[in-house]
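Read the single chain below, which is given as structure tokens and is the form predicted alone.
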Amino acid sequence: MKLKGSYLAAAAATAVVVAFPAFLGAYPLAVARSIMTYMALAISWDMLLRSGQISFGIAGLFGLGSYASALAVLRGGMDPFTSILFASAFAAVMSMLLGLAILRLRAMYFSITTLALMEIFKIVIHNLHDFSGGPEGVVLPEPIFGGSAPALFWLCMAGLFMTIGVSWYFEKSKMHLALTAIRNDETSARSSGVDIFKYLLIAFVITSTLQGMMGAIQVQSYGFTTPDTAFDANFTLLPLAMALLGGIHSTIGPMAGAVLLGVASEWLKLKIPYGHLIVYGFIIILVILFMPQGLVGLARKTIRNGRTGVRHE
């Protein structure tokens, strides 16, 4: 019956969520696609943190996948929802081939080497002003489905979706027991028979695709983008401070955290536009301090604590 009320309340907070448009004026919409879009890098993060790799490369995949697909619409004449494909494709192959690269590296070398390649990919974009458009970026004839802001927070919301059920799988399926085992202990887990390298590469693919795709849906949805707007460390900073003030290691933490956040980095940039990363930082500490497992740790705590006190008396 639990489950089957979890469902539900599911099923009753989509339906409310997909018939926005129909309340809600452009700049409301606008502000929900970006928390979409924050949510979707929170959790494909938090995806990959399960096996214990931190990454600090959210931002270059996105990065990457909006220019791959606006350059795909611009250079290569395809049409915008193919250009979406194309750019989550192109994420797979080349974080399949970095994957080769650096998932030997454990811990802060692997966090910094991602750190590193957001960097490298910002910078080859930015000099490549034939192609690229150099620093001022490139601009596209006209946003996909011509701007209507319901048809753009539906597709946002379809990629927050895909990656939500994307999530959901690695939580039910086999993928979470091996990514468990090697977060925990890799000598274990291969001692088990875990083809630990394997499922490091599967889930640096899948996450760097998510990645891609919403970077492509982002450069579609407003027409244009530049070096500094698409590899900007907005989307590594909130996603990562999302995931942890929700709760890690889940699907509900990030997103719960995603909602918190991202009305708040709204007002945040409103009232202190060159100063909200910094708020983003003391967020990241305090909670990596005093609240390690996130808000959605501390309520299964307090519920489990109130149940063991019932029972007590």
Given for the second form:
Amino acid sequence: MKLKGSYLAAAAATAVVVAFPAFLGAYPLAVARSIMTYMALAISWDMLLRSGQISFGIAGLFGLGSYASALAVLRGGMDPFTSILFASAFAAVMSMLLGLAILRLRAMYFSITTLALMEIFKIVIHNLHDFSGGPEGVVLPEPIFGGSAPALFWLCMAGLFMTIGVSWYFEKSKMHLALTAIRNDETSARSSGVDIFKYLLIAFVITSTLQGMMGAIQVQSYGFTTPDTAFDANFTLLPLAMALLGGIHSTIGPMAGAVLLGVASEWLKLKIPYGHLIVYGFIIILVILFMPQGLVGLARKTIRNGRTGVRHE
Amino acid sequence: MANKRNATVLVGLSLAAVAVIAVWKPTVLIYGIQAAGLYASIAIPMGLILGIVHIVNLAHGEFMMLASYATYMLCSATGMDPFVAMVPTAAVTALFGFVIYRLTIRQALKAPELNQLILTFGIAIAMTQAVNLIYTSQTRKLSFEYVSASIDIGELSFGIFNFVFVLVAILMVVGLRIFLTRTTTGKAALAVGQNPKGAAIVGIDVDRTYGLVFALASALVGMMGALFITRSSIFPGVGSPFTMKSFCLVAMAGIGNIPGILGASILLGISENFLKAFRGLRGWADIVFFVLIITVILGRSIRGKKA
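Coords for the form predicted together with the partner chain, given the form predicted alone:
So here's everything in the complex, that chain up top.
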């Protein structure tokens, strides 16, 4: 019964989101798009985190996708929609090649390497003036779908739903068991016959593809990009804070965190033009120190305690 | 045995490379060593924390940035010289570092490594954005005449002020060596770094040692923040590249190997300035750091597998 209820709620929520363009203006739709982009990145970051690997390179894959898509249109004469598929495939191939090397690293070495890779992508794009437009960036002839607000919204939404779908599949399938086993104890996972490298590579390639796809969708929607916007550290930082606040190792946690922080930051941006990101810094610190399970974890605990009648005063 | 021979070959090759560069492009060598001094003196405090407290402090560069702003305020208000101002700045950052340690990092010492990494990442953001909030992202600069001091040797003319950083780096290495091997507190810190449980059993106050090391490292990086404004303009994001570079150097040297940081810095300083010497390649100089860090990390992991 309970399961049916949650499916119904999910279907209702989906219907409301799909209908957004019917009753929202251009500005709220643009805000919704940016929140959906961050949400997709937060979920994809979390998907890799479920294996215990923490990536600081979200912006790297995002930027790589942006540039692959923009350059495919400009230099390759590709149609904008096809270029998004091309950019996703490009991110997949790149992450596969990189993953073969860097997925042997663990803990802080993996994290720092992903951060360094992002910087390398950025410097390469910066310096290939003739091909990538250098620091001034690239301008596309026109945004995808002629820049129609509802169409852009649905495109971004499609990207997000795909991410949610994959993440949900990760949660329900054998992937979940494999990734959790790797996170909890690699040695015992290996001795129980889990092919660690294979699962890490699958997770890394899939999450990178999703991040590259979101980058491509972003660049096609805005019609221009520069190395500093495509590889903006915020694309690493915000998803991370969102996933942490909502609750890591789940799909629903990063979603909740993205809605909360996305709306809050839009409001703060208007109030404090400089330094509103300080809120993100404090959220990360406070969440790590006081509720490492995030809001969703906190809610689950409260419900569980309420049900069994255990109260800790 | 093979290792020793490899090391000899490596040292020989690097000496040969240095000799070639010294003859062919002497300024590369000079500016490379000057840059190395700066990198090393910023990286050494991070190496100290990583070697003893075993925490990767991703807010390392931000500590320096904060100290630079403090020095900037102090110097522009009183007309003090940064070389004088570095004493009060170091004292303040030591206290600040200690407070940050007590309030946040200490609570996460037993948490998984990921939590510590994300925690210091959050601290870095909070610091950058706090400065952004107060001072906006405008760049600030103090200029001093002595910075442009230069010297002529034959046809060669080059700035000499930046050799200060080389001197500071050497003083840090020597000072820390004396502190860690000659004083009781230093020996205790070294013991805690090697084995915290064992150190606790023999009666060393581990928690106090961690706090002390954190304060000491913060004081050193605060001192560097004060000196940093003599050569560079400052803005909220000025410190973050140094976090990466410092970590890169510490990782190259190997955790706990403080003199090794000096060697790694020289390698990076010279290779960076080598690329900068060619007009067409100038923009690529920044990539050296990141390519090297990945190479070193991967190399270590592969060698670790074999052993």
